[in-house]
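Here we start with a single chain on its own, the form predicted on its own, put down as structure tokens.
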Amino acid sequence: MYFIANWKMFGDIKSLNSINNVIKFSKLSKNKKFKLIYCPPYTLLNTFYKKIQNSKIILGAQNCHHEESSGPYTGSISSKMLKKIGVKYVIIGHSENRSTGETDDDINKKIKSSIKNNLNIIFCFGETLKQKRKKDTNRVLIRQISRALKGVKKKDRILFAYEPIWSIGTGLIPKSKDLSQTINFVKNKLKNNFRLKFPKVLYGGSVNSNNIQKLKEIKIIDGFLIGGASQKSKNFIDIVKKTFI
């Protein structure tokens, strides 16, 4: 199971000292069926590495630029920037950066550009309300993961994230039986289509220590994309310890 920290625009040196608990909790149990990665913003990436040396916690990014190494960019951090300061994950495609004009050419580029740099992805993809209503969520679902994917190798490298764009920040959550059937098409049509053995879906969405006992009962989800709260320990380690009760 995989339990993604995505801090967004949050956290300075100060914030560091939450993550005192989430290493001593990572130290202490004796459960080795997760993984734990923190995305924290690029202010705080090499602080933030030296931290977590000789802990169990994964550092990942939380956005690269399409080109892989540097250029006139201004503001923007390349994949092989963040591989040399310690970055394993990146997440690509977030709806936040969907909204400010990232399209599904610059997501492949991206994809690209991080496995050719030796990182692992983050990749996330849903639909809005309206296309939800419409009954549209499996056509846009297979669009934004086939322009992601298009010419693109070593698709073991990316873990793919379900995030329903309704469901971020507003505390709505999709019904059991809707995301249960959601991620069973997703796992099919990337065995099927793309010929991944044992692809990993992750849900993403207003996850919290309140709905998370409901979340685990589907069994065929591989983790989590948290944010909001990730930035308390104590919320991310709630989180983590009721998915195993």
Ligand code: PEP
Contents of the next structure:
Amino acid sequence: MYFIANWKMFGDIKSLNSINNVIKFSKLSKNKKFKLIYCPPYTLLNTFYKKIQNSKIILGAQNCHHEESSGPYTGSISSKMLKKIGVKYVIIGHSENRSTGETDDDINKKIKSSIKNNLNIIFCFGETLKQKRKKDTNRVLIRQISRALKGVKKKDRILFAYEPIWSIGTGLIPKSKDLSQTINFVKNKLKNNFRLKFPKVLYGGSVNSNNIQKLKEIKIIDGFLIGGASQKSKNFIDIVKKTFI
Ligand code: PEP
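Since the one above is the form predicted on its own, can you give the form predicted together with ligand PEP too?
Zooming out: every chain and molecule, the one shown earlier first.
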């Protein structure tokens, strides 16, 4: 199981103190069945990396530029730069970036450049409320996945994070039956159409320490991408603990 903390544009040096509890928790836990990945903002990556040495926490970033090494792209960070400072995972295709202009083509290039730099990818995809109401979810998801994976080799480096846009930051989660069907649909497509033997499909969208009881019943989910609830270490630890109780 993967538990991925996406801090978004939150957090400063002081917030790093809260990670001490997570480091302690991960060291004491005898359970080897989970991976903890933290994606703080760029400004904290370096300090974060030093802090988590000798712990089970893995470092991730929240985005990268599609150019794989360097270039005249003011304000951007490449996958090579991330790799060099100890980042292992990068979130690509988050709806908050799609909504400000990131295209399927950008996402495809970012995935390719990240793979070239030996990063693992947390690829986000999901439908809007309007698309869901029109019963268009499956078609939208397949379109996003196909465009993102066009010409991509080493697809096994990708974690697929299903994040319905209407669920992110709203407190709403899909009905268990719907979520189970969607995850199943995506997994089957990844196996049959994209030749992935063991695709990992995660869920993200308003996961918290209360609704995790319900979400964990959907056994085909391989992990969770957690935004708001990951900013307090207690909430994050509770989510991990409750998943295995
Ligand atoms: C996210 O940003 O990927 C996310 C799932 O956010 P939240 O948990 O706050 O809905």
